[in-house]
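Read the single chain below, which is given as structure tokens and is the form predicted alone.
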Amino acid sequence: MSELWDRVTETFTALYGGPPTHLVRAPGRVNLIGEHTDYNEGFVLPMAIDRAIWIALRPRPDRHIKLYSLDFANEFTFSLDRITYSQEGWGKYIKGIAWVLHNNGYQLSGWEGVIVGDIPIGAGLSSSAALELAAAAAFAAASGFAWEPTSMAKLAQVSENSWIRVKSGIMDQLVCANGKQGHALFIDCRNLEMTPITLPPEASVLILDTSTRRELADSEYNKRRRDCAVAAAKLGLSALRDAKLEDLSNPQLDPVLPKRARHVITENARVLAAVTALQSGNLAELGNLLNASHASLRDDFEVSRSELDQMVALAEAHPDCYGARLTGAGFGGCVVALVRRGAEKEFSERVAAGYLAATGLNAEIYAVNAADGVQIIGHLDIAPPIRKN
């Protein structure tokens, strides 16, 4: 983390001729279990991770936004007096947040900044939600309005749905804003109640990146959401949260809709069981639930692909792995695995070698820790975090 702190502040000073007044940090997330349940008003169990997007910034005397990306080596600028939609790559996320804040009555000031991150893009670790929340935090710092995590998460979801045009649920933004170090968040996506769940010290959470990517707006993500909405409507329900397995025999459902509904129904049950397993320290049961979640995503929700299935199979076959599943929307990206602490290196080497032999692709495998949510740092005379060797 201190490396990104150093890079973003040093680049800011060199680029703008003076130090920033604020730093903001917005983490990515990994979802342990509860996939495609958030927009069905169901249950999820994600955690914010210690990979994040950082913005160093200071206010401007005008109403312009000027932001340089270290990752893309380019600059994005626009005026707060003319927020118009266009496909502008990463910059459209910044503009979308300005748009939604303005529409909700926030008085915005201009600012200039430098942005950098270490969340893989398109990997299912919520780089887009992190970017949205980082932008919202930057506007709060520059404009002087109070930071309220859940309110900002809701507005970031509106931007994602209406500006970015991906009909995502609330989970990603909510956990990025409200994450708690050392804990997963059990979230009821109907009432947004959040309960921190302590993660077990005897297990590590590993990310297994398949080196495959997807673009949510161009994938079948929105189609899956429509399937769920249609299924709920035909069952006379406001959301599939309220569906039961016996409802699946309803003749109003065409052949594919019962499969979509079955995933949501059983996945909600798995999340509740996973919380109980974590609270009782039953890692074997938690692993079984992860494995069952992947099978359901593959067979009923049909959002997996051969590389994800191969990675999950290799992870499940390892004796020190409790369980594994695709994480994120699917169609590419990453697998999350729960692995016995101390076995991370041997597990990673064996699984990566097997994956390369099976697919010809190199996998990046690394451990992540549960981190706090969005942070706004306004006193930059403090020392950066201590480096870990």
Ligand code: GLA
Given for the second form:
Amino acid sequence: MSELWDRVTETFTALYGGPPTHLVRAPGRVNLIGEHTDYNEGFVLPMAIDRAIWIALRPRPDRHIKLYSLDFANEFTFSLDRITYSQEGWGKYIKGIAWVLHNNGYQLSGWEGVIVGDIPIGAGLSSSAALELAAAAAFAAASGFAWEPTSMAKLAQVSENSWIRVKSGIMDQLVCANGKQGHALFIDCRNLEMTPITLPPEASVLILDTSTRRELADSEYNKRRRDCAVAAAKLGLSALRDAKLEDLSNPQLDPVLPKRARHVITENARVLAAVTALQSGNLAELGNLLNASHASLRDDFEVSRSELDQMVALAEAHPDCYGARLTGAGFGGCVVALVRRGAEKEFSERVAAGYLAATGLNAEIYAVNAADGVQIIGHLDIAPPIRKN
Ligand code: GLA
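Okay, that was the form predicted alone. Show me the form predicted in complex with the ligand next.
Okay, now the whole complex, with that chain kicking things off.
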């Protein structure tokens, strides 16, 4: 039984004087390859990971949401009758989900709960998508509506774009909702078709946290997204998904746009090649694709930073590493590395020592496993709470 599961349940019982009726779990994710391609209607290959956000909850007979965070040691409350925008910390993600569900016709009930998580925040492992989907699952459990993973992922993205005001693509929410244990998820972000791809037993997926965090990430992210939209429009395309390498010499594209477009074109090709490499068990080829993805993110898309480059260089130099790259939006956070199974410990120690020597920073390095997407556990057949209004 998960430690986090126990902690939310115990705290819930102590705080509210009775057990929760439901537990929900929403995982973080690591993207193996396919970065900044989702909002260009391209391809991505992420996996949900065994780090997650948990909420223990119980419906309330009124229209209030009361949620205590073990990580922040504070409580967030609001009424479903007054969902107003404000910039409050983690609670705004919960409110944003209430807002988007309400706007889309879901009948919401109040609930009280306790939340905890072990996804590092701002590290590129999608703690915000997990928080959004955990909140959506809590509303589904408390209000008694059916859980439809892809619809919920799309609504969570609407909240992220319009309430949180980060113009992120659909990858994080989709894989958080639809992840499959032991598999990465190959997603075509044009039609949202998802294909689980078995992960090879002879390799471990390692997260190498540079302990730097995104700075100015949201505005830079939105800027990259705009660059891509402008480049597509100048090429007369609806999305860069359809751009070809020969388009890069188009004089319509100003100095920076050919680089942005080249990243998207080559990254999409790398994702397709990575799926083939995984299916044929060619880990050396997969590793080369990861390394090439990092170079493209660094040089063409310009979303890396020196600590990420340093970490990737140290990982790539290790004989048991197939390949490594920054993962997530960039600007800080984590590197993902594919390492020969059995070599994790020695790899981690050597890379962490090299990283400390080079940057003066402590790296946190750990293995992750591919996990299932959102889970709702509990008495889903309980009678809906009596409404007072
Ligand atoms: C963030 C966004 C995703 C995606 C990645 C970059 O994680 O939320 O939609 O664009 O950055 O690949």
